[in-house]
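Presented below, as structure tokens, is a lone chain in the form predicted alone.
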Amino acid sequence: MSTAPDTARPTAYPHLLDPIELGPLRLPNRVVMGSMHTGLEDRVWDLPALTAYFVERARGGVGLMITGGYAPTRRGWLKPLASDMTTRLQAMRHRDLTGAVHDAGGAIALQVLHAGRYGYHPLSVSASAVKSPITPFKPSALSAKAVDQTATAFARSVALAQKAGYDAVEIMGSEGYLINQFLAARTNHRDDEWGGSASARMRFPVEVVRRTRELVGDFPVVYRISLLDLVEDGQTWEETVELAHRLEEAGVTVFNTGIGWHEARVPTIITQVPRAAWRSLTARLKAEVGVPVCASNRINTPEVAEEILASGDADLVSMARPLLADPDFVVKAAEGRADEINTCIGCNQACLDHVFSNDKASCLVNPRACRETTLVLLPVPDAEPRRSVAVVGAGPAGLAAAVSAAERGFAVTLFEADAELGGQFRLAMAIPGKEEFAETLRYYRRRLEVLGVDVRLSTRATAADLAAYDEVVVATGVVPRVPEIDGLDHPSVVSYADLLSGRATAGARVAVIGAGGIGVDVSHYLTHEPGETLEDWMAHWGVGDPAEDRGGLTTPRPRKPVREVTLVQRKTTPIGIGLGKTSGWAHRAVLKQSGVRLVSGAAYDRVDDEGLHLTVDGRPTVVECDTVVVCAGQESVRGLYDELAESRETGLHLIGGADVAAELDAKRAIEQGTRVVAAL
């Protein structure tokens, strides 16, 4: 039985919750859960977990869900033995998944994706033998006959998806995968009927759609079209529009939009990308075609989605990671509970970073994502006495533990020594481009209120205060580590915590000690020019108009850093090398754009009136500066836990930074807080 929201009642999001027809498929609202590979697609034994993942989101009211990519041929695999849809047996196995989604009131589309030169295996193929910069394998060039066969294989995969019970299919023609590789002169060096001119390069995707339509009748076909390649020798806007017209004529039902290839050196979805940054391109495409168009990328709230639809910029809105973060996104929006949505913060740490590291996806703010069958918060049986749980510390770990315990039905008291919730997470949201982190604290604050948790701020819990509780979860966090460097008592020295909290300010010239994630963030904070607009952001990254600049790339405009910053580390490895796999490069690029001076392999000698004294490559040097910011790691605060451990034999748990102090690791902290409570 469906739990989809009743869209007949008055709502703050009338356009978002308005039904729409995609050929014979009627959707109850305009929310599309965009495709994202989770790692659950690749093995048949993971189908039950994948089913549970989609069923939870179907119950949450999503209009249409799109799976991760399934290859139409083995050479199109994303990695060895990865997901494909090539046999009738595979299609029949998927009927349990599609049937469960339909029973939950949802609709689901299978994405057909050929990796092309992005395939992480030696059998990869492409339009031409041009190696990708993000994989170690050089692809073979498809013969003209093989191109023709591959176009037919796409159509056959769609027909199998139809047999499997899917409601629609999405053909992946974006993000630099095989179809995109045929479309761009960058990767298509052919001089036969499949290349040599823009028109010939378009033949492959048009044939894919035409043959698909011949096989499946009026079955809805979504085509993911690249609006902005963001790579050299990418498509022009004129070419994109011509392609859209030809695809529409061939039988596309809906255009979903994609921005940037995976190898592009412009961020497109991470936190520092402004919300709905690419909507104007979607609006431009919508004005050119007669079929519905779906907006995508960095749309993470119902307010932003509603505004895009209300303005006429799109007909549907695609949100992938926001539905990882909160499977009940649509229901909450429809029921007037948008303030209870667990908002995606665009961090990539547990979703794309996991997938690109050959691990299964999850979500930093929702560790149950893709673990719906293994990380379960079972309600406490009514027959059992209601146990009491005390959580000490309201950083990410403590907040996750308190909310999870209350959701299970425990009587929860949350103690926090500070006057505000959030712990060190409050510092993260001070970083330019990480303002979204405030949404997580908003979510937890509201969730504690809804669940009736007894929150005691400005209260430092003692062992005596906790003696009566059945379970005590200690999440007392960390304090900045103070390294042994002469002169750290100098007036110019401040900790990162004091700087980001506003208790301290920095001068015009700053030396930052420690170049981990916090040091990189602090350097960005110190050099950021306030008041940056979307146009400024685009200019700094060199994003141009594809009608004038092929591929949408132009010369980047230099940033104007407000301070002179030197970032120093003891390690000899490149600074920022340990940052996130899919976002670290962008953070390192911002340092370069802002003129941050990087110093590795330094020994810290002392701080005095001259500045920060170092020894680098055996030679003494001085970083002349007004302020020295210490970002030298953290130390666990666990005195209370040690005291409690002397008197409690059971019911005592240590989580988060108090357990392991490591670079403000919110992903680990939130997951640990959830898992500890799930096991109670």
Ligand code: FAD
The other form holds:
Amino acid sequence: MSTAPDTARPTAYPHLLDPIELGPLRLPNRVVMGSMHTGLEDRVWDLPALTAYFVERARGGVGLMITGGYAPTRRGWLKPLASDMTTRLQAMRHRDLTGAVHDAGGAIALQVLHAGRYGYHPLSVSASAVKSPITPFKPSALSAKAVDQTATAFARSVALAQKAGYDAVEIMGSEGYLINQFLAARTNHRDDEWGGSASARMRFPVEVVRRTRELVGDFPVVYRISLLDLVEDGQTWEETVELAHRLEEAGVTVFNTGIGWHEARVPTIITQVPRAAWRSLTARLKAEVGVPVCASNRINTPEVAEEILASGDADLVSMARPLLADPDFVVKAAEGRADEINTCIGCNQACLDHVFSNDKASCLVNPRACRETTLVLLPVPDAEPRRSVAVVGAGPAGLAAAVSAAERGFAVTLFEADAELGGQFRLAMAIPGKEEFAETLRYYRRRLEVLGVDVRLSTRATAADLAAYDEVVVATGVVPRVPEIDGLDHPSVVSYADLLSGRATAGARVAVIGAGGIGVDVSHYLTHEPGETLEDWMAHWGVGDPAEDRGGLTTPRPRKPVREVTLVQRKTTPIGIGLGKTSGWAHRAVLKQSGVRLVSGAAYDRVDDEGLHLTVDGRPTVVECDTVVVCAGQESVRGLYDELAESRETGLHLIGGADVAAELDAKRAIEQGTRVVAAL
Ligand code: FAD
Ligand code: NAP
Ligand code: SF4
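The form predicted alone done, now the form predicted together with ligand FAD:
Every chain and every other molecule in the complex is listed next, the one we just looked at coming first.
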């Protein structure tokens, strides 16, 4: 195994771009695209779309891509009729996919995943009949014979993957799926040969790997090992190391690493998790084993990846969502164009939130992800006269439209009234844990420059300015709603926009009106203790050392909120219920950790010197405060569009918040901006 950089090649990322051998498989670089279920795996008719998705990333230079999970048995399905690799016919159907990836210069591994008790169906099975807190179905306990058969089924799936033309497999042993369920006392209550002691609980994964190796010769086998379970009665570090030694002996070629079961109540990948937060555990594993080890989770830039490799913490780096966000991540890094990478911001809004809602994955910053065959930005033919496009507003909708139009070959002018790009998204960047959002604006800024878009900042476009353009895309966005509440002109009242842009400040006691996404974010902003280090973050979430605390869980250290905040809404539903499926719980937990007082079912009476007066459950009450921040939703800015619509019959388009303000988010804004241009 070579770890020395190729010094002959001038690059900022010599370690990242250094080839590596995994058994008979030579990879051109250290980038692994980690497994992500996209929803395109489950149906035969989606295979061409799945192929296009992987081919685009193979062309983008990814070293090794790993598919979403394929079950080794039907009882191991993630959901009814989900993907499995159990028959020769299925394997043959994958040959077009693997062939196309190879033609594009890539390498691809199939992930074999048995969902165990995470299977969202009544036939789910596990080590013991212990229901998971995140699925409604109680699994049946596998009989001893069925455990034995399941281990063999894993090996058969791997052999089928080999026949299907895959270059490797990954056996999913982390994130709380079946193999993890066998390993932890939390879910393995057996007293036969597959349980009872930590050593006996390891028998199942060891048998899976041993039988696999027996069946497939030197075929590369990646094993995804859980370094930190983050659940009660999870594994200790000593157990993890013993498991790694036994798996290595059984024939693992490379260890990929996983952090946290899906049911863990510690965030592991969302944007508020510090970058590369878990790398030290990867380094600890690497010191214990002789095969290569791959780092994962919240690694989203070539700089971070390079630094992990250069410091010797890992041999490979896994990035899944960053390659949804930008299929050309590797090639851009290699060509010295890292500033053009469309960085994953860890929002989960279009990837995991979709998958966990039974929808197909995509990406907030790259709506073409997983839609490579249907959302196509065709270049305008050279023979056609170059049409002009004016985009008004440089929020996410307008930025996506301007860049997409320039990529297609239109002559684009982008008008922005403000002195900077970004619109409301710039306010989002001010929220602690959403700093990554700045990367999206860096990406757009650089792409506009490279594509030669005529960007006119501090220019509020008028109808007259736009008369000469062939196409006008209006993306004038939203402004904060000013609700009708008595006393809203009191000096203590500020809008979230004024607060987050620094035009207004808040006192020590604050009432927040409106508990949507922005109200929750503003409450976090107001209570946040500045200067939080990685150690502080771990301590607040109760992450300990798995060598001392089983599962890596310890007592959380309380936060010290810098303000006293009360968050109010009129609805009676739980606060923050509309937040993202895979991130909302973490935002709600931060509010709790920060002592934010939540008031639901309120009617707003007035604001005065005393504070915010409410009626709750028919009783008047007052939130004594120095500042009231209004986060009561937004309204569309439509004046310009309405004016243009009077004189233009064609070539006028309305997108983003200017189109519909309700339930607006950047996902919709960027997708709409891209789609409108694809259709021009
Ligand atoms: P806007 O962002 O409002 O942009 C419109 C732009 O048009 C503005 O820059 C404005 O100056 C300009 N403009 C208006 N009129 C003219 C004119 N006549 N000439 C030139 N320019 C003009 N979304 C998410 O998806 N996920 C999140 O986690 C998230 N968090 C958020 C947190 C906060 C604190 C905030 C405030 C928002 C958050 N959002 C989030 C919402 C997201 O930022 C918005 O949905 C998105 O910005 C809307 O995009 P837009 O382009 O439609 O409008
Ligand atoms: P929102 O989610 O629609 O919430 C607006 C809030 O204002 C609601 O809680 C509503 O609650 C209240 N409200 C509405 N009209 C009011 C009135 N007339 N008087 C008093 N209160 C009123 O909008 P938002 O918080 O402004 O967020 C905008 C968008 O940004 C959202 O759609 C969201 O998707 C996106 N965003 C997402 C995230 C994220 O983490 N994914 C974070 C921030 C923002 P009641 O009616 O119950 O009072
Ligand atoms: Fe990353 Fe968000 Fe895109 Fe998912 S949707 S890949 S988290 S930017």
